[in-house]
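One chain comes next, on its own, written out as structure tokens in the form predicted alone.
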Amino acid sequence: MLYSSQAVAKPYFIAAIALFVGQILFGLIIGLQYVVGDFLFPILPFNVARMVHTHLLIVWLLLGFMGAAYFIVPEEADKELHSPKLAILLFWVFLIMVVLTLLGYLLVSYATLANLTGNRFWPTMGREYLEQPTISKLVLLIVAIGFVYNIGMTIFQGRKTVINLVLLTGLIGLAVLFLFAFYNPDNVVLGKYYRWWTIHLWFECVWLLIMAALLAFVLMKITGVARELIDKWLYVITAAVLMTGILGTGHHYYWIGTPEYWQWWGSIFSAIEPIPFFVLTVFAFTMVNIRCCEHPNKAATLWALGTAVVAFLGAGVLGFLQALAPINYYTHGTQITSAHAHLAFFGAYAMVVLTMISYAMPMLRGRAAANSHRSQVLEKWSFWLMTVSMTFIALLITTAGTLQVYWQRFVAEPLPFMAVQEKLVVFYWMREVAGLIFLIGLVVYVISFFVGGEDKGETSAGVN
């Protein structure tokens, strides 16, 4: 590491990994009890595990982009962190939250919590992935807030990159749509519209400057590539980021209660969609093959490449193939949308996560630039598991997909939604043994930063 600073990044990637873990853990509980109705019940029933899985996604992922940010930040600024105690405030704060926020999820019901915390009298609660009691939003928000402040401080102070730059719009554009999530307005409609203001401009905008702009800093380091041409790459992934993502907030529009040329803004545009996880593609790939030196942290350039094939085969691809208006009319609301966001979230943001955590872990450990080569071997096997089962768990929804999509909405006698789910109980019992493989993967993921054996970190890299 360049500057001390940067080791405030420690506690958020250890505390994202734990999450992540726990994330899994109620991921498996939900896909078991789609086949054993009464698993858990009523102790853990589905809705609340799954209120538990995806706010551990949002939480985790938060905490892993806020750390990467503190890593990366001081070092490409030329300065050290501008507050390094408000980083560790924040982070307890954040963390506080998050727990109590689960223990309200799991301890009391949905309707008892929102008492509790006084949702009558600022309703945000009951909506997907906004199911945080408004004083959780209220938190989150404050802490976004101090994150962005400390974070624009310090690139405001230092030197102005590209990737910090390309970073800070990313971060002020999550803290700023998030006040959507506190608009919910009495209109049906009108909430619908207004959410994905939150949720879409989040996983499909600015969240993708950010994991940009990662990418493009480990690339940089692992390659010892020019960091002009890096920057002339980001420009590129920018501008086509922020043309598709915005616009094709539209293909959520659909079938809401909004008007029709909604159906065209939002084919047209996540039609081209797509396009950015494509050039992301060829970024990383094009970086790789030009690099003029040989990083000792092979496992870091691995999770680098794999980010950029599943982001483009998980978010573009497969959301490509359910985002036109005709297609989107048979395929909404079924395990098709629940195979893409499976893909698209490990990809296009794990994947970055775990990329970043890879490359900087050691670093925070004391060595010089990379684990050990029995550690690299391990974290290798956890990539191939991770990701080749989270690939399977993708197309065995995207199968049962398509077969409830003919079954309940194109034929022309439609079955029953109970009927459906009986015929499909297969594919989601292979689902649940490739998440249990996923999970392995994961644990081997952490035991890999507990081998020791010769340090290879060492071994001189290109730094720009």
The other form holds:
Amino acid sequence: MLYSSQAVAKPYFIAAIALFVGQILFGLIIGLQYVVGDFLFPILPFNVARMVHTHLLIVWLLLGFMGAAYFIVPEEADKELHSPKLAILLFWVFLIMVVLTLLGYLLVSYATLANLTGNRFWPTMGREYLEQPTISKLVLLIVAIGFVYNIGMTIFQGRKTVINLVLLTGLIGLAVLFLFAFYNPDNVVLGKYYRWWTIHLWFECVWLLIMAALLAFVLMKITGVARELIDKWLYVITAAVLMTGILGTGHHYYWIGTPEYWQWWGSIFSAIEPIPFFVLTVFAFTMVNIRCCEHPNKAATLWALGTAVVAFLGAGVLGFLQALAPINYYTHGTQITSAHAHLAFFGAYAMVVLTMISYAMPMLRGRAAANSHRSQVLEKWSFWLMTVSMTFIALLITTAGTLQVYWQRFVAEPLPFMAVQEKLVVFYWMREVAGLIFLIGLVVYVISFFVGGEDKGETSAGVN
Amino acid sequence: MNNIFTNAMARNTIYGSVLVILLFFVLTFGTVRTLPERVHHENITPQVVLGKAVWEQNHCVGCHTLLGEGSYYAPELGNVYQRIKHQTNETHAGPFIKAWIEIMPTDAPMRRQMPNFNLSKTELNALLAFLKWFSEINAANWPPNIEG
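Would you generate the structure of this protein in the form predicted in complex with the partner chain, following the form predicted alone above?
Next comes the full complex, and the chain you just saw is listed first.
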């Protein structure tokens, strides 16, 4: 750690992990509700538990991104963070917003929450991923603006590296595209159209730029490969993300009342959307192969390679599987969609944040470049437990989804939705077991932070 | 490789995205222009708008899908009006849907449960008007069949 202000990343990372645990617990609840339909009903209906699951997902990843940026940007800009005080203030504002929103979801009915927060004056609630009360969205926007200002000023006054600029582009995109979350016209189709400008362009465009920048930073640090080479890869990845991801939005516009031409544009650009993920994977493996030093943090290296591979499988492969219009006609809005979302989110975003935490946390905690061998062994166990179980979750619900498509949409005499769901029970049970293994992996991950032992020292890395 | 593909060339590939963004705006313009006809904008009455608010403020999308978007826990509702009409008839579809919502939850053991949202008569009628309007949107022949 070169600058003391990088330390503001620490509370962000700790809170991110805590909320991650919450997300998984609620995931297990809704997984069980798929098979034991009345589990916890009416105290915690499915829609509420699912909303908590996805809300926690987004906010813990945002906390992870912000922490990562606060760690990376000063080091890359070669100066202290513009305002560490603002960073800490925004942390608490964000966390309080997250907790109050959660309490709102859990303690009162959604309609009451909408009423209490004045949704009628500016209705933005009740849409997938955008369930937060308008006031929560406004707080999130203010935090995003303050955060981008802090990061932007640091970069503006310091060294403008490619990693910093790509990261900043992604973060500005994140804040700007969030504005579309506030637009909810009476014409539902128009609302759906612009909702994707936040959701899709976050997950399949600007968040990917953030992910690429984070990965590039960690790879540069742990492999010691020359910055010029890292930069070149990052340029190509950025170009590939923008050229495929933006019009890839079209694959959400096939069947929601938008014109048929989207079936062509969406399919063509979705077909090339795996390219940036493939380049990311090749990038990660090439950098590790041509490394010029042995960094003691083996766990971070594992996460860095893992995030590239699982992102490619989850976003690239499982995404492609259903992105072409003639296939999507059958798969749209089924368990196959859910499978893709799970593996893509975990691979691209959860794992890249964990990569960053794995790399930065030992230093933030005043240890040497890496945790002790014992701690790293546990962390690597958690990597495999979580990655393998999430892969199983994705495969199980892909299979369930395939059968769902067959019985509900493909055969000559289709069955009703619930009749099909009853046939899929065995897959949902197996998915729940895989989820429990994931939780075990996550517990092992948390435990790895409390394992002491001899720290691993500095290496010859850091020439960049 | 370094001499053939320089960093400057790598950086310049990013400019290609400008074309993509322009194309995105053109296609968006086309979409926004044709939507009123595809969704029968003239049928979005104040009652439909109220129904949309009921839909959103009770978080229906937390379990159901609307043209495939939402959660996959409960049936598609974009075409629910057509589906119930198919099972009953034109006059009974509306009352059937309203009664269905009112008798929830079933409390059948182990079955997925839908909460009772305590909707007023006005809200129920508005929600029905919303679902009826929505079922007439031109969604490129989706869903593949009446089951959603």
